[in-house]
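Next up: a single chain in structure tokens, the form predicted alone.
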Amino acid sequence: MNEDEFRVLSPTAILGYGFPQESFRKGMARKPHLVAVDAGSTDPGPYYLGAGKSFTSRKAVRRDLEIIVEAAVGASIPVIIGSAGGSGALPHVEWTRSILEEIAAKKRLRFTVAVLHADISSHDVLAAFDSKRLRSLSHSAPIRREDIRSSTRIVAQMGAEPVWKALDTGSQVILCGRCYDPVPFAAPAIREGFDPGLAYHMGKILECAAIAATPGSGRDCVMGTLRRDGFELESLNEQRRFTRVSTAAHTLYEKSDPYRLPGPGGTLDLTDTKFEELDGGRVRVSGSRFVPDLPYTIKLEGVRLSGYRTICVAGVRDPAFICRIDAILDSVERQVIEDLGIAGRILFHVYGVNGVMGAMEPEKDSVPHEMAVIIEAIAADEEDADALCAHARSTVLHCGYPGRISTAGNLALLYSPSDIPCGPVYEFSIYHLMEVEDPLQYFPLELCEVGR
């Protein structure tokens, strides 16, 4: 390896999003030192962590992994997968491992997989609570003992150190549980002595692949080249290019502070970062710094079951109804709860008025000619959720209001059956930081041979 250069191939923004095989072939022809791919985050909400399911399809993930693993293992290039299965808990890790085993059997491959688990027990979190090692994030409420006890699944977000340990085993594939998004891309380079600030910043962009290019795409390949004094980004598709604006804009992605991005063990400081356009649609980035934190902290993500959901999707076009929508729905909600006496919630999501931004919607006086009304019922069990949704739907469908002419029904129901049970509902119970003495402490390493 050139000691002054570390090349990382990022195939896609999330494993299962897909990528053009030609772009990937171009990347492999550049002889990267690493192929890294992020497999998920908390973006899709708490359900997938609680249910132990992936938000990308098995068929799509297998397609992507088959191309990546066959090429990388054949070229003796390590593959690192971050936040396996989307949420990175044990069911997600095992789901991804089973796909690797299927690929190995189909392609007659044999390779070693280092599995880094990220599940953490409520016992360990309660111990941290008792020793005052838990902290709230700026937007989260102080954690309570009952939040920990009620959590059905908790994961911790690993930093670079567990990945270093996995790299020391010489495994061809490293399968990480919940992981700080830039880590799969940055950890090997930091281990080789490259600047952690530059490595993490490059990883922050590469984890989203070509989204930071223009035109952006979450399903195309990017090459990142890390050097001692900066890094370069290059699209592997001639239809895309990196610019100063596109790269700087993506640097602001998912950040509440434009200059600082906290992560396990420290903060990425972008105060002095510079973006420079190069020929060939490339961008060079320099000046990013990593500031270590003491004590070392990791983020915890925990969920609990909060009930069951049933929904109904309907359309409204009567202007008399539309003008009185808030009063009508408020009246229906009160009536349904009173009629049934079921403990639960009824929520109306009105698209065309404030369905996206809710109370923050600035266009408060606009009156659409049609709107969509999503009726959502949440209760302690599926039967009660079904009952609440059905009663709310029938009440809205037939209720009277000033100016009503037709008595045939107020809603255009999109589906038959009109009511759709959605299953369990989870909510975040833990979204807090935990101080640790050892960054490896909660991330056990397991080695397994895949293939025959």
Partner chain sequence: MKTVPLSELAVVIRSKNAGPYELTLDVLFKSEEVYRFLKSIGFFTRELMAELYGLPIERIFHIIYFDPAAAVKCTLQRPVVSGSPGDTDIYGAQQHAPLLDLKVPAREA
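Structure of the form predicted together with its partner chain, please, following the form predicted alone?
The following holds one chain only.
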């Protein structure tokens, strides 16, 4: 290895979002030290952690991983996958491992996978609660015992330390459960003695691959070259380039505060960061610093089941109905709950009025000529949710209202069946920091051989 340079190939923003093979081939030709890819996000909401499912498809993940793993095996460089399966809990890790086994069998490969688990039991979180080792993030509500007890699944975001331990095993693939997004990109370079501030900042950008380039894309490859005094970013597709503004702008993306980015064991401080444009569509970044925190903290993410959901999609086109819609829907909600005596919630999402912004919608007076009405029922079980939704639908369909002249039905129902059961509904119950003594403690390492 050229000790003054550490090259990381980031194929795609999320494993399963895809990438052009030509970009990837160009990246491999540059002899990277590592291929790293992030698979995770809480953006798709609490369902995926709760249900143990991925928000990407198995076919798409297999396609991406097959190309990545085959090339990395050929080049004898490690592949690190972050937040496997999207949420990084046991079912997501096992799902990704089974895809690796399929690829090994199909391509007649044999390699070692170091699996790092990130599940944490409610027992351990309660123990941390009792010893006052849980902290709220800047603005989330203080955690209660009940939040922990009611959680059906909890994961913790690992830092670099568990990945260092996995690297020590010399495994071909490191499959991480939930981890801090930059870690798969940054951990190996920090282990080689590169500056953690620069490594994490480069990881922050590489985890989104070409989203930080212009034109941006969530499905294209990027090369990051880390040096002792800065790092460079380069698009592997001629149609994109990094600019000072595209890179700096990405630093704002999805972040509460662009100057201070907290993570496991410390904060990335970008107060003195400089972005410089180089030739060839490259950008050089320097001045980013990592400030360690004591005690070491990890972020927990937990969800609980909040019920079952059934929805009905309909449209309305009658002006007399449209101008009274708020009063009509209010009365229906009360009637349905009273009639059936089912504990649950009925929500009406009225597109054309405030379907997108809800209470924050500033345009309160415009009257459209048509609207979409999504009837949503949430109850303790599927049967009750179906019952609430059906009763709400039939009540809205046939209810009278002042000035009604369209007496055959108030809704244009989009489908038959009109009511769609959506299954379990989860909500975030824990999004807090936990102080730990040992950064490795909750992230056990398991080694396995895949292939014949």
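Residue numbers count along the first chain shown, from 1. If you superpose the two forms and keep the largest set of C-alpha atoms that fall within 1.5 Å, you have the rigid core. Just so we're clear, the structure is a prediction, and the values are computed from it rather than from any experiment.
Hinge residue, chosen from Ile374, Glu427, Leu90, Arg97: the C-alphas switch from fitting one rigid part better to fitting the other at Glu427 when the forms are compared between these two forms.
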